[in-house]
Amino acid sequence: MRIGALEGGGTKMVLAVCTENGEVLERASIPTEEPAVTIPRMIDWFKERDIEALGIGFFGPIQLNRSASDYGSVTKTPKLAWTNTPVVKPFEEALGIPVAFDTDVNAAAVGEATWGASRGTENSIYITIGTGVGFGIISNGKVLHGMLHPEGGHILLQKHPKDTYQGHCPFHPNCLEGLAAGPAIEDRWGKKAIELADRDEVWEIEAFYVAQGIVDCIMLLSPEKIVLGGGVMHQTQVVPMIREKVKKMLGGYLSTSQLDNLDSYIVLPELNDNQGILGCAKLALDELQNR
């Protein structure tokens, strides 16, 4: 079975067939450029490729209910030129196939679910830690909507008392995103992430932050397994450091099997960073399977 993915980033679109088994039978890359450009590009890869369905994972905020008038589109997005774009629609209409539609990090949460770290839970949480911050909930199996969709790069969260960063995010002066994303770190130290490995300040406070984000969704979710993705968390220096805070925050109030191994409760991906276009293929698959 030949399956499409679509990992839908601001900077670059990744394209991919699968297999039904997790396995990665080509992958190509475009550059994300207007809607107008970049859409009839992909459009004409998957065309040459014969598959069954199509799973895309999006950058959003995307609209998820499938009973509204723009299901399928992105909604308001800091990208202004792919502000109320339809996504679904123009690949159902020319490719003639199911298609799949998610957030792109409810993608890779369901990529890692399926075949990575956390697989073999019913509750689990991937956090992508980049350009931006995003968490993607998987509650009893199933991927957790709602209104829309988790927004958890943008809890708001206690300012690190040596911080005196005044937040990257032009909606909330201290929400994680603004304070731990990547363009907050080179902002906050004058250089990206990767020039900064052997800085401990740096990483101290990006762990404090991140144990926070960590902390309330254990407190909210109560999840089995909790993923840490994305460039930011490259820099692995960072994760024991994040681990130790997230025990200290935690204060000893629960108890669990999970909680009193923290390694590896609180891991990293174990798909070479495939997790995204795997999550699309799987939800990819769960479409054909339903419909």
Given for the second form:
2 protein chains.
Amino acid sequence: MRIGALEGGGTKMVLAVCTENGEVLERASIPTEEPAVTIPRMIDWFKERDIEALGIGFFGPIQLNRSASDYGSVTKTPKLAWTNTPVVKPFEEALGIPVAFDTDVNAAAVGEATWGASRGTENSIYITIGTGVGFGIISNGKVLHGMLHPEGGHILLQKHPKDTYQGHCPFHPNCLEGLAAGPAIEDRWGKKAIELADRDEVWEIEAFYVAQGIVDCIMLLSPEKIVLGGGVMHQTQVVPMIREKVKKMLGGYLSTSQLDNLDSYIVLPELNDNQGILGCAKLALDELQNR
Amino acid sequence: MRIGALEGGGTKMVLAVCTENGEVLERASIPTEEPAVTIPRMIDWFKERDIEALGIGFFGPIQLNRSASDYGSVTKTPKLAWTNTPVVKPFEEALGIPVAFDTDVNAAAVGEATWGASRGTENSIYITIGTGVGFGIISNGKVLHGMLHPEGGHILLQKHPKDTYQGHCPFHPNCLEGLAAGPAIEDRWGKKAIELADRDEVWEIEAFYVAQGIVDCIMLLSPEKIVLGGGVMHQTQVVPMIREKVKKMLGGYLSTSQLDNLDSYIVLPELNDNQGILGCAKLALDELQNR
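Switching from the form predicted alone: structure of the form predicted together with a further copy of the same chain?
Next comes the full complex, and the chain you just saw is listed first.
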């Protein structure tokens, strides 16, 4: 089978054709410009590639409620040109095939849960820590949407006692994204994460915030596996520090076989940069099956 | 139909017979003593009442994984006499009917989502704030278990700037339960919650902690409705304070019709003290249907 996948980000759109077995047959990317320019370009790309269904993982916030009149649209977003832009509809109309739709990070969670680090679980979380912080959550084997979709980057945290930085989020003085995403690191230390690799105090504070977010996830969602993706996590030296702090913050309260072995509970992704498009392909397969 | 319901707490067991429409036909309670005393007494009560299925909501932690050898047991618990005690098995053997099993607070969440304040939603949270703090979570129309079950009372919070109290939880210096459950209030102020009803500073701090917990729930789980139960919430003057702080802490970040009207989003239970047993009855009905 040939399944289309579109991972829509604020700076670029990744387009791909995948198989039902999680192989990527072809992959391209184009810059994200205005919808009137970018959407037709993407449609043309897929038109030439004879796909049976399309899965879209898009930057948010987006409307996922199928009974809403604006289902399949980007809603209110800081990327102003895309505010209230229908995404699903133009692809359905132009391609005449089933189109699945979810957030970019939910798609990545589905990719890792199907073919990657969290495969074999029914309850997993994919956290991406990069320009922002996003959470994709799979609960009872299904992507969790709820009222809107998770916005876990904005959970509220206790400040690190040595951190005087005021946070980078315009909405919340002490949310995870505002304290731990790439721009917060750069703003706090005056350098990019990659240039701070050997500065222990940087990763001590980073691990403190990410660990709190993980502990709150464990307490509220009880996942079987937590996958840490995104550009900041390329600084893999922070991962053992995160595990250590999670253990300390849990304080021995919970006892499960998974928590006895945090090395295989809190892990890095396995699909390199393909978790997003592969998750889109899986969502498209599910959409085909449910029609 | 006659459906049995058992809400198992640390101090008392509530036994009931309900109908499939959410009526309570009969209700009794007995003190929680040792399992060897209490379990046979409960079995005798149900034996005389000709029930078709039994739903049990029990204090935790409990084993909910059906493929585990100790499925249906209380596991490690501070109520030492009940450590590693099978609960489902003796009822199944003595009564010969389907037995459903979940946490007490998940049962309450199911009760309110079926016949109470959160009916009509697929994603809701029931938070009980009393001797402890418990979270029952329904996601995609199903009770959320995950690796174990939610222990949302132990999410980690930022301390209130005026609160010098060190917390009541032996595991975590700054978890919701340790800062906001009944024993924490009594320990912080030297009086029981009910005697502190007119002290604004008490409820200012309480609302600050509960609101943080709710904001984290909204960000991670995106519920369509949040129901606040438990003895501390009998101090209903705190509920508008909680809503106000939730609004402030959200900072206008999310936009949904539900969040535009917090009076009908964060609500009190509607089933009085019957949400637990009615939820047990619903779990028993589901168990019957799935056999």
